[in-house]
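Here we start with a single chain on its own, the form predicted alone, put down as structure tokens.
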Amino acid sequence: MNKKTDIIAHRGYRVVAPENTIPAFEAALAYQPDMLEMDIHRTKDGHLVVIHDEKVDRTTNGTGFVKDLTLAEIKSLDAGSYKQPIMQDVKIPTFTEFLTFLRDINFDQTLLLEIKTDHVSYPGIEQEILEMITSFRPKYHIIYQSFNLETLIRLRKLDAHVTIAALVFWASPKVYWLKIRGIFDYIHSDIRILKKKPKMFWWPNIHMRIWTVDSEEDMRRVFQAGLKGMITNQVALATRIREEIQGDRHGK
């Protein structure tokens, strides 16, 4: 088998860190994923911040939305102790902190950036995004992806050669016909609808990838298929599956 399934480590490796830290962002690149997962959301004060819920609840010992909280209350926030084992001083990174540290560690994979659109509305965050991104001048790819079909079709508005890709259940037509008309380039769909479908569906397909993938039966479906990635929670389970079925640990 000639064509090797990206890895994407899902928030980082969160079963080991809490989601969507450094500490996460630095045990998932131990394994060497071929792509780092992870989420965007503004603050009130309009900094935008690493985390993947709207509220901050689950993955702080704080609550509210991060739209009505302050940065420097989101940074008061433990985003370390409400998961085991417990990490002291972890914090929720600004976007601006978590570039920083691909810079600072010469990031040369690919960075899966999903703009938080899809529940709450932020307006011009694709272009802020963008130009942060731009401001860093990163030699890494990078791919943005969303819920939201507005978001996608603002980012291919503000420019044209940036990779994008649709989140879903499962495509709609409408969603092959922004495809189709370039407003983006990938489709990440999610593996309990995938599934369902027929033998078929799991032939390989160039656009898409698949979300959450931690079950080593769904491992192995995957690569055995040889969809062009998985997003995951199971990092070291992926690279130990995908070298066995498709035979390395990467997939250059």
Contents of the next structure:
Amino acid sequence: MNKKTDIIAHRGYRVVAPENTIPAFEAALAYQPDMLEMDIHRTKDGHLVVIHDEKVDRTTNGTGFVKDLTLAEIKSLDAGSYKQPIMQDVKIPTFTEFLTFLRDINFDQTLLLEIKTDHVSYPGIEQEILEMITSFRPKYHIIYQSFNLETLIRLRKLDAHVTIAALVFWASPKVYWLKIRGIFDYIHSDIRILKKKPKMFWWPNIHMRIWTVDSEEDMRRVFQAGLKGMITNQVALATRIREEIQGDRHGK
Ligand code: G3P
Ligand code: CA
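Having seen the form predicted alone, please provide the structure of the form predicted together with SN-glycerol-3-phosphate.
What follows is the whole complex; the chain from before opens it.
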């Protein structure tokens, strides 16, 4: 029996709550997605924080790069108002706070953890993340992902057993070569590229998850092809469409 295509909540359920914040993760979990996706950067004083952009400008009332702000400065920011005025008290979570949240709710799905080293260099961040995870002894599964192939290589050297995915716009020969060498386990590819190569939707590619799938048309295509996973902002819509297409015919 085939397995369902995983639904992965992108930065939580960012359509209804400020992305990468605890309310967004809570909102996503109401739909029981297979995975929560989130992003990690590091502050000037060395704290790991959960935020997507290199800068705080888009999602807070502050300005500047995360790498140039202290944790106290990050914590003083309003990370909710940009989404809804009543969410003005929402803060950027630290990685520790996020992991504590998962522990407190007995999270038992998969965490898709993106290390945001594609534009800013954070020397040693891979080891810091692994050490933090180890200190929490999570019972849930974790997949580490990054656009930065050097980060993936460093992760694999640090731990031969962690699950790793390469984030790519297009799975180039170099990407497949690194995968064959065992540097990573999965490929997470941009749907915009896949749509230009429609035959790929029909290949039995058990390693491929696709981002970011938000339209009903794209969702139907991915679910009908039975790809391994779909990273989406539209968690409720994906849940409904998967039930319709894969329903009881595909067991977990
Ligand atoms: O998980 C895939 C996706 O999150 C990668 O793009 O920019 O949203 O982190 P981005
Ligand atoms: Ca991400």
